[in-house]
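First, one chain by itself in structure tokens, the form predicted alone.
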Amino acid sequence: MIPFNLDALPEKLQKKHKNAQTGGLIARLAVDKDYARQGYGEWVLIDALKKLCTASKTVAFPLVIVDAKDGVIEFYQKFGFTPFLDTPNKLFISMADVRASLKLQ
């Protein structure tokens, strides 16, 4: 769990999650250079998101947050992550969006 600045979210999400203070964190997600651009990064991300879905059932949190290195922001955006308004390298996706995209409940 990681704290986040509620004011850095779009206004719609600020209202929806006004009592939220933390989110699930994906940290240091990477694939060895020998296996880059072969789809493994997508597999690892989806696995991490599934595990966060399971964790959020026990410890409720509304968002998944990732601190992306330069050059990989677009990778996360392909999967629906949005940059925080005040920190472009910090991105988020709502747990509701994760569950919908993975067809989980």
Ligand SMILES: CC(C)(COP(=O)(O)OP(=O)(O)OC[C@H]1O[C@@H](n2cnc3c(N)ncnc32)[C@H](O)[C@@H]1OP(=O)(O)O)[C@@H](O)C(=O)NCCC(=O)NCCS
The other form holds:
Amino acid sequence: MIPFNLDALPEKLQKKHKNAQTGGLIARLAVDKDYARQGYGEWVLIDALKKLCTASKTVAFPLVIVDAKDGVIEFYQKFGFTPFLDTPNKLFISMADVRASLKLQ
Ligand SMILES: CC(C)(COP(=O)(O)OP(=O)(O)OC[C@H]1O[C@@H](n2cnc3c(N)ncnc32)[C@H](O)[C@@H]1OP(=O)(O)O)[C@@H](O)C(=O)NCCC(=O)NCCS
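Given the form predicted alone, state the structure of the form predicted together with the named molecule.
Below is the whole assembly, all chains and molecules, this chain first.
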């Protein structure tokens, strides 16, 4: 879990999550360079998001957060992550969007 700045979310989400302070963190997600661009990154990201969905049934949190390295922001944007307004290399996706895109409850 990681704290986030509510003020750096779009206004609609600020209102929706006004009592929330922490999100689920994706950290150290990586694919060996020799195996890059073969779909493994997508596979491990979806696996991480599924695990966070399971965890969120026990510990409620509204967002998944990732600190993206330079050159990787677009990778996360491709999967629906949005940069925080104050920190472009820190991105989030709502658990509602994760559940909807993975067709999970
Ligand atoms: C980011 C990373 C996990 C991507 O892994 P990968 O196995 O190369 O990604 P995939 O092959 O599954 O790519 C999935 C899609 O994302 C795209 N993509 C992959 N890396 C990208 C990048 N750096 N920037 C933009 N798009 C990227 C692919 O083109 C692919 O798109 P497509 O489905 O339209 O063809 C991998 O490059 C990596 O480990 N980087 C170093 C560690 C790192 O920076 N981790 C992130 C820390 S937050």
